[in-house]
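One chain is shown next in structure tokens, namely the form predicted on its own.
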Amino acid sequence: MLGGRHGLEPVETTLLIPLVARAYGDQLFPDMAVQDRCAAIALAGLHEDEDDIEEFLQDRLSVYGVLSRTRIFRQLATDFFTRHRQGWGVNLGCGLSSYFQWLDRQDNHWLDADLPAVMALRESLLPTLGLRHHSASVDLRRAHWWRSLGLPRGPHAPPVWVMLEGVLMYLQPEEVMHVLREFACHAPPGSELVCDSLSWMATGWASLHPSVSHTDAQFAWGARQMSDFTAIDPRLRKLSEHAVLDGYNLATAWLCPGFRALWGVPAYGIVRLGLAQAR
């Protein structure tokens, strides 16, 4: 598996599971096709088992959930550097995920960023985009993590949309808070900060997953109640929710709209935060 080869932490090896969704997931689900020409290229060269690729494809709720939080994703994006042309994006925790091919609108910036040993990998794996196509490490359980990624801050400075894709259930409940408000403390007026959520009743749950139980990666933490997002700084505020799941089949369109409507949260969503006026 991908972590033995490559000296890569449980959770580090969660990358393999949109990875292989993007670059098979056309093909078993073709009305939420993305076409990512960058996944194929990377899965190609971490020379994968077969198997081990046809167990990922077998979860096909995942492979369907990654296209659409894919979807979803991009085009929050797009529409966030509709209104900010010459706004940043930042993929926090991006694994192998290559959005700027899809959001290069030629003047905005994205940077990429993730575990040292992660952007070791990518670097060998996949190109750079341009000249406004950066990347870096970063450990987001560490203080002071905006700065040194060296994004826009203070009043004048461009908007950022920061993403999270994957990465907020596989962090400690006081990381999480601590990613929150490094991002409210530090972000320009009018950026956003787009997570997937995941609810707390899957917390230690994930050696049930069909994906996630082949990393050994646990999953940490999840939303009690939707202002878990937003308690944390008063200038954080929630500007939209969206349903990843519940296209699938019948069964997720009746169940996923119940549990949200029972216990408050999604089982599993995507998260649109903005920030009020600066004090």
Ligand SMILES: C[S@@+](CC[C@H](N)C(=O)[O-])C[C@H]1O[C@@H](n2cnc3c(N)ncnc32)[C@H](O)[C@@H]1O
Contents of the next structure:
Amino acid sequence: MLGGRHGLEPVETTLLIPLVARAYGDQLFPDMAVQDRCAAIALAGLHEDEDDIEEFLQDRLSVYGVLSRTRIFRQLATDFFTRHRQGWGVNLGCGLSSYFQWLDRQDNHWLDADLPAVMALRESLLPTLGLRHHSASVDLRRAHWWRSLGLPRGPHAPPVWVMLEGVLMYLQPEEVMHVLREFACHAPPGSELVCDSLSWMATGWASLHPSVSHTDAQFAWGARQMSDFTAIDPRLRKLSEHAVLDGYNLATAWLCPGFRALWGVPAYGIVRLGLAQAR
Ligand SMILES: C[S@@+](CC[C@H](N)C(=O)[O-])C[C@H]1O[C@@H](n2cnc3c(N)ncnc32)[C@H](O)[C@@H]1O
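Same protein, different state: after the form predicted on its own, show the form predicted in complex with the named molecule.
Complete assembly follows, chain above in first position.
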């Protein structure tokens, strides 16, 4: 069990799963390579046990899923910064991921934020990538996190691209709603929030997940219908949805779209939200 390692709580320890996938996954899935030079640096600094790393790598579907979702988040952010050159990006629950290595557009700003213990570890392992790269501690369960992070607010502020990757499923349902409402209340026009979506059927079953089971963390929330992402505030809109696992093999190519059609939510996917136009 990895809980307690590096002074981290179980849910914080889950950051190791995507870190290992981004550091080693390119060799396993060359067609899905992400070329993450920062992941290798961070993982080397952690001095992880070879056996633990190998255990994560044996969960091939999760490794593929991390590479696939990384490419989707990165592409959506690239599209956003093409439209909003001076926009802000914020990675909430960033763990040890480093998206600004790919997304620095000379005028944009980027903020990496996570719980205090993770940010302390991050600072000891990863460099800041220039003056427009910021970092801060945040607990998304607390009120007013948008304001406490100093993110742009108001109708004339630059739009913000918010990403939550592998985070919402570890929060309680009311905490997820609070995160979405905080975005709806404070994000400037043109802002987007992109997150991954795990089906409600996984809730409570993390012990069956080949990688998460090593961390003692639990899945606390999953979407029952796609409107769960927007119902909490009338300003929220679903802009697009993205499949993550379909390309893994023939079985997922059939099962993932089948699950989505049958249950109305993906088993695992990515959702992009925006704000209604002001009248
Ligand atoms: C599976 S890891 C994902 C890390 C990173 N997004 C990635 O994909 O590499 C989950 C992350 O969510 C963070 N997290 C969980 N609950 C949080 C909270 N209440 N506030 C901020 N971050 C949180 C954890 O500390 C951890 O870094």
